[in-house]
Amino acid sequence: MALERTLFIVKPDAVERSLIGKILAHVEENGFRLVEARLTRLQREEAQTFYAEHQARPFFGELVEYMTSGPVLLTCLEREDAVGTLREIVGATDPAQAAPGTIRALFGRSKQMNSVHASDSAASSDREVKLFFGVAALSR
């Protein structure tokens, strides 16, 4: 199986609670390699572009506000079956429904403050990695 790259974000609530190290350790223990990373504060326009697929939903404005409320850690991760494996170790969007031992079960506080974002498909992953790290980050 070929290596894949995917986007992974440590969200503002987790950065604020100093969980970056614990979350990245969990990811690395599951065979991921950190390819690129940067700590930044998303601009409103970046967050709106990133979450454009949710623009018509009632929670869109609140989501953009939350994602721009503090620093996030943007990362590009690599391993075989990166998208599928990362989704498994991240867990369900709602931490209350996430399987024990998943990142969201361990660190999430609510559906919105669930500590991390993981791309949900290969197509989304390519779009998201390119958005934050450029085309070169997609190189295998």
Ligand code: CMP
Given for the second form:
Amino acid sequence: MALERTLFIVKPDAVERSLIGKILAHVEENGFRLVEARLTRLQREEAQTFYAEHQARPFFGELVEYMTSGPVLLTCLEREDAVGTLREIVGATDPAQAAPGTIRALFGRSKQMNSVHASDSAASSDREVKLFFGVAALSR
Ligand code: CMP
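Next, report the structure of the form predicted together with the named molecule; the form predicted on its own has already been given.
After this comes the whole thing, all chains and molecules, with the earlier chain placed first.
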């Protein structure tokens, strides 16, 4: 199977609790290689564009507030079947429903403050990597 790249974000609740090291160790132990990384605070417009597909959801306003409330670590990760494998080790959106040992079960606090973001499909992964790292990051 070919190498694939995908977007992975360590969200404000996890950065604030100094969990970046533990979370990156977990993804590296699962065969992912870090190919891009940037610690930054998202602008409101960036968060709105990133989560545009959730615009009509009742939690959209709070989600944008939360994602701009403090620094996030934006990363691009590479491995075989990166999108599917990352979703497996990240776990369900709600940490209370996430399988034991997944990142959200280990570190998440709530449906909103669920510590990390992983792209949900190859198409959204490409869009998200391009948004934050440019088209070259997909194949460099
Ligand atoms: P993420 O995988 O980044 O994609 C959309 C985000 O919206 C999700 O993680 C959560 O942070 C947030 N979210 C999803 N469902 C809810 C909900 N019911 N209430 C609040 N936030 C939510």
